[in-house]
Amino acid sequence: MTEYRIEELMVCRIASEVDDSGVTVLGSFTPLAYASYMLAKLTHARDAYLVGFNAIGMPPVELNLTGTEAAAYRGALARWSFLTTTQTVHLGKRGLVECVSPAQIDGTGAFNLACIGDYAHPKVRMPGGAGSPEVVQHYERILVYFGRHDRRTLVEQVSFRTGQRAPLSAEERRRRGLLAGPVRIITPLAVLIKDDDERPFRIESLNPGVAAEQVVENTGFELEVPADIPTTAEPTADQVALLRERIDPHGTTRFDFLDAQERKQMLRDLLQDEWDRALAASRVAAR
Amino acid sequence: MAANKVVPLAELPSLVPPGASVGLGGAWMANHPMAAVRQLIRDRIGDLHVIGSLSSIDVDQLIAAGLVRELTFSMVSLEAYGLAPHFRRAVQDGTLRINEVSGVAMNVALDAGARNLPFLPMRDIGASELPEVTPGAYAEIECPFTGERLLGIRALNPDVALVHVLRADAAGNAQVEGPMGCDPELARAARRLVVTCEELVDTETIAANPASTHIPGFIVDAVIEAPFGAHPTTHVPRYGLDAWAVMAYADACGEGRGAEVLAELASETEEGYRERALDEDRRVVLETVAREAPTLETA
């Protein structure tokens, strides 16, 4: 059996949603999602179009903190403005899958990237949702991922609805000129799915070693718990090797699983390495 | 002979009146017009209505300097380096008026402005609460042809747009070869357009590569040469993210030293900034990460 870390299982589950039919956009810093798209592009979805920072048809890149945009642009097939990208992909029904990683989600699928507490007088003001309201409404498949699965994150009701896919039924979405597909939540414990406005999220699969009760206990909203729940597919040896050796050799996908202090230390370490590597590379180039 | 629109950075205050609405280019951690932002801070051009779609340290520093009255935005973030500290505090304290708009709608609003239209339609944005908290940006409308319910997005026409590019000639023909956010639409929507550039070039250099000219000179009012003008954000293909500087900013603000950082920015010239913030090693590192960040061969 292949040894793997939980973030690698999540990366592989997300990657399995990317196929050759579609366009996948990389926006705000979400290393777990980036790694998933690269993995798909290097394995089963070589014809998928990745769009990173509006570099259209970007090549798969090694994840790092300082040079990802430059690498995306170096191999891209077109360079668009953000308006052209969003008109064509988001609004033009070409968006296959894009991940969102908000602060909270609730049982209606509403997620929050704006604030904790009252909108007008927030306890914590967060960055805002960028294009995520349009992403969750217009793409075919929506994946929301979290580095932790608890009642502070999967909440009874979000403080603010930055975005929410509506409606969810395939028939009604098509009638309104929208792509149809479910909303999934990917966490260290399980995969949850919702495709019906009238029904709660359902446990689609349990990650290895996790019991359904553990998921219910750590979820702040009602869940449908089927009698038989499959286990989330485990990463293969090839997938783990690709992730560790080529896509994410510096381990940026751990970012979402760390607390604030650990994140800071990880960033410091990664940046020291990137500085040293860049200086060494510049000396090689100068020779 | 074409008009010469070149002015020094120090003349920026004559182009951005206090109280103006100012659109800032760039997106995520890419290509924000930081040299222009620093000049606004030096000259204390205040009471601004800042319009920035995917904003970052640019907007945070203007808020830190106390220059922002109102902000229209879809995101303000330091990404991996944390919440934008001054944006966060100003909203929590209720000292900043905000108009929060979804990201695609921001693009549509600028597109409407660029087309001399009062609004443009788009399909709905789901059950987002943003139209409720920002009613001035969104209105439900009915398609006159099909009767479908759509969302009207009100045009944005900033008094001034500040956009950073790779190279421009004296007439303002401006080229970009990396991430440009929604800069071309912002440039067209603005009543006055100021372009800062990594380097001024002659018109022959522009004409040799016209596919890169995303902003033609006839919409440009002023051109300013500003090397490393997007620093510490990226300017691909020239330089990558100065993540070390962004992290130092986040750390300083976290330790209550934000005012010191801003005072230092305000006290030096742009040349002085480059000497302080960009020593030889750092320039080499930033240029190297942009040149050598690895792509992965699919073969």
Contents of the next structure:
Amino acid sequence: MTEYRIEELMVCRIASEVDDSGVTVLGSFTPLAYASYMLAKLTHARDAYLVGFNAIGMPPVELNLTGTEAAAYRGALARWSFLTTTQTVHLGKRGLVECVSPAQIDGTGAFNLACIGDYAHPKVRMPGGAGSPEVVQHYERILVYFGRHDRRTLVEQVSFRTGQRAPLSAEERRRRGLLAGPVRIITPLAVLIKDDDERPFRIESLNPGVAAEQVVENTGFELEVPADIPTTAEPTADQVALLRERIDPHGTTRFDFLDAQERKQMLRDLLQDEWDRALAASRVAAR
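Could you output the structure for the form predicted on its own, given that the previous block was the form predicted in complex with the partner chain?
Nothing else is written out below except the one chain.
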């Protein structure tokens, strides 16, 4: 049996959505999503088409804080404006997978990246939605992931509605000229799916060792619980090795699972490590 961490299981589940039928765009730097795309490209979807930063047709890269963008350009097929490229993908209806990692989501699929509490006097002010309200409408498969699964993140109603995929039913989306596809929520406990405007999210799979009751208890909105629920596939030994040795040797995918203080310290450690390695490389080059 392969030993793995929960973030590695989530990376593999997201990676399973990536294939070579469309274009996957790397938006704001979200290590868990980036690692998933790289894993797909190195395993079952070698012809998957990736756009990242201003690189078109980028190769798999190692994740870090300061060198990922530069690495994306090495081996890319072309360079062009990120905004122009993504709008071309949207207009051509070629968008395949988009990941969003908000602070909250509710049972309608509305998500929040703006603030917790009253907008004028929030408890927490967040960075905002960037392009997320637009992209959730233009990709075939929308994946919303969280480093925690509780009633503070999967809430009855979001504090602020940053965006929402609507409509959700395949028939209505096609009638409006939009790509059809569900919204999935991927958490440390389970995978939830919503593909109909009139029905609640339902449990699509349970992570190993998790009971449906545990998922329901930790979700702030109504869930549909099928009689038979499969178990989320566990990572293979090859997938774990690729993640730890080639894609994310510095452990950036753990970022989404840390609290604020731990994130601050992790950022400092990663930057110091990258600085030290850059200095060592420059000394070798100078010999």
